[in-house]
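The chain below stands alone, shown as structure tokens; this is the form predicted alone.
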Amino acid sequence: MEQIVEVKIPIPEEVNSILVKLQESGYEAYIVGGCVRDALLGREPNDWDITTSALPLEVKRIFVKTVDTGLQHGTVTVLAGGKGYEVTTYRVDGVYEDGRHPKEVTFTPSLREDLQRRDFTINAMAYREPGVLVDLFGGQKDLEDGVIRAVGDPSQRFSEDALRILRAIRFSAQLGYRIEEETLRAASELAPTLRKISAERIRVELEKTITSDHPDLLRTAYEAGITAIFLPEFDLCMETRQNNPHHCYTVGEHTLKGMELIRNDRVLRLTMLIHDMGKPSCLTTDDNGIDHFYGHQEVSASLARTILRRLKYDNDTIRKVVTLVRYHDMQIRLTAPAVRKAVVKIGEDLFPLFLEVKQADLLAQSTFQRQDKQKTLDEVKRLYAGIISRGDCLNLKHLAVNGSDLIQMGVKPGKEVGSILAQMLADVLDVPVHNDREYLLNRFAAPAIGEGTATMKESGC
């Protein structure tokens, strides 16, 4: 049913012109799905999807500039104002044979039939000017009540497309909504069908969940038996105690708290998700009943590589997360040389992220010795800030001597050049003022070629 609503959705001029042109040509046309949801929430939609009773070829006839995005599924992209807007014909999905895609789609003149095939009520609303909202399944009320509810029979919706199970978790985390009881029960029962879904699709939904405002709602996926299918390592963390004065949560709850406390960045959130996943296999308990997790950093780093590869992450993301996980528990002596060496070891690009990981990890622990821990971390941050402000040399690129200089002096190209440069950098990391061409050549190059300072000076070095 159509209903007039007081709220007016501000539709971009190009989008409204597409709606008007379709309507003037004798067809129904609405914005639909996520853009309606976001607009009703007062958010700026990322995309504006349009649904219409016009068939794809009729859409192509009405608009001059179009792209055949997916004619077999009824989608034509209309170009307007330098952007593309997807216009899709009302449709009914056929049988889902792979738990992800319908074997075929059938076009229909009924907006109701189109909306009832969608996943959740909050995504099954359509809108057109002037202030006409088509809300057949209570989506607006679910928005007001903070509820994620499947359209119609949740078991049928999830059987059609298993990825909707993760989408329910994701929308819950993004919006801070609870999942309606029957919808969650169906998601739990059909969780094993996620094995039909590609790793890439699972990765996208997991990442959207943990980079939301409520990453801790990944807990819902655990409680419903959903993470057991694609991230069993997390389940082990949720079930692993930490009877240690430094902790007040299980490993899993500490993980969720860490994700909440760190900046919303994909690498940082992935790091916090995985940083302690090695703990379950490293758990030991001493004679006093205190739990320890010796060596969990390296085990966690290995698991990070395995998990991220399984989820088809790119090599750069894997490198960053594995490195941060490996060194997340690293203790640094409170001296400038020690901090410089830590920067080199962890990586100049990753050290600022390392500090963020340390901060979140600290705050996700118990309050035991927290003041002292914070004081130590603050001093590392202060020393690092000084290193950056002074421009201390931290790599071979900024060393006052390079490989060509050594070769010109007579050092044989190859490993010896690299060895001498490494010695020079190690010295400069200890004493930054040693980054001086004459000093470095005299101190390290001359002995290596057996000539001495006098010979170097004669050669103009």
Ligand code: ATP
The other form holds:
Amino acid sequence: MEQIVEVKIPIPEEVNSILVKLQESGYEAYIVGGCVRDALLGREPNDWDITTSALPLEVKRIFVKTVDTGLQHGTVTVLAGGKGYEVTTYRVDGVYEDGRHPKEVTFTPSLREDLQRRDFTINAMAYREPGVLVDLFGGQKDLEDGVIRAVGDPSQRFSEDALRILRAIRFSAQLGYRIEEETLRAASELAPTLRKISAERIRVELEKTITSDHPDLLRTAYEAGITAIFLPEFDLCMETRQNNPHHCYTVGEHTLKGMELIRNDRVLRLTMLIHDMGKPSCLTTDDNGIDHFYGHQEVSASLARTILRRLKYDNDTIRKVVTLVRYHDMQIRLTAPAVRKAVVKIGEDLFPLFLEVKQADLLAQSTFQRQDKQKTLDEVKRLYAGIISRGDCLNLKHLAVNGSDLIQMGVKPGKEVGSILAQMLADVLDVPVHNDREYLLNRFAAPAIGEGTATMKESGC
Ligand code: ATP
Ligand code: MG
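Next block: the form predicted in complex with adenosine-5'-triphosphate, after the form predicted alone:
Entire complex below, previous chain first.
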């Protein structure tokens, strides 16, 4: 069963000493799964998982420092060198009663059985020193050929756990691999069973897919009827044409291009995924046969909230994505005051991301008027850079006057304080040199407390 291979996997010192200790105690032990796959590809593995014939209690006896991570699933975390390594007993997964998780797992002395329960051939290899690779299902060949292939009968494997359908898409996007024909056919047939999978698990796989090197492979999920189950809004985009000189793709293809063109960041990729989802319901065609999508930004923003809530995203992510989607089409006048006001509207934290969204959106359109559009965007970027390098005041915190200044002057605490500060900020956004205590108090506070213009001094601005 074991095969000596040329490739040597550089196993970290601590991991290897865990393997050695298990072996010296009379058990089999290998690194397994994702770390073997990644190491064979020359990629840095996320985590080093260990599989062993030792039972969990035996693992606990052998190592001094352990954490009971999931004893019932056979997993003990061994602490070494300040890090934790998951050591899992060889196991066979029991019946998947609800397509969600095995009702129970059974430990087995057979490495073959443990590898057989794993999802794809490239994830079902084990390795130990010195250069011993256990590859029973052709994982190495599939790595070379760039293929995602289920271990065993794909229909059976996807019926056991429907999440594997999304994992196939995710690994294909991360690695740029194609999904083997039978595996893809089974994924497509069983796609409706994804309804049994929790939103949280779907979210993890969707996010890994779109934050990969090949986010456009979400197209495969569409073609196989997989997105129809958990993201039907995307299917509508794929089916909505854009007969408009600014565009050369369907809404969906434009979306995929946008994701490819933007930096690999979860908020940015989610924004590009959703930014035009309002278009299908906003489509109108004028007398010349040109398609328009008036008001799609607001509809997209509201869909963003619905979709991200449905996928159980956290409030901070929802806020960021909804805001970026809402403003993605905003046109800003090419003046510093207009840019400062846009920064305040969109948010100081989000404005740099907004610029990235605009850039990707532009490049994912047709080349019609592209130079002009780019020139305009470059000018907004230049004005923004100036605002940041000068440190122009953009918020109440940096205003030369604060609430207690106003109250000390005699303004009634409460609403009026807020309203005067807002007027001051609006003025300073227009003319930054107005951010001067004396000037602001004379111009906005004095009239409010009835001192009129009598005490107003020239601010020299
Ligand atoms: P990542 O780089 O995302 O960590 P990974 O392959 O390590 O990728 P994990 O989710 O950490 O993925 O799982 C570790 C291993 O466990 C996989 O390589 C695979 O062998 C097995 N595995 C994980 N989830 C499943 C599943 N749903 N069905 C079958 N095997 C699975
Ligand atoms: Mg992993």
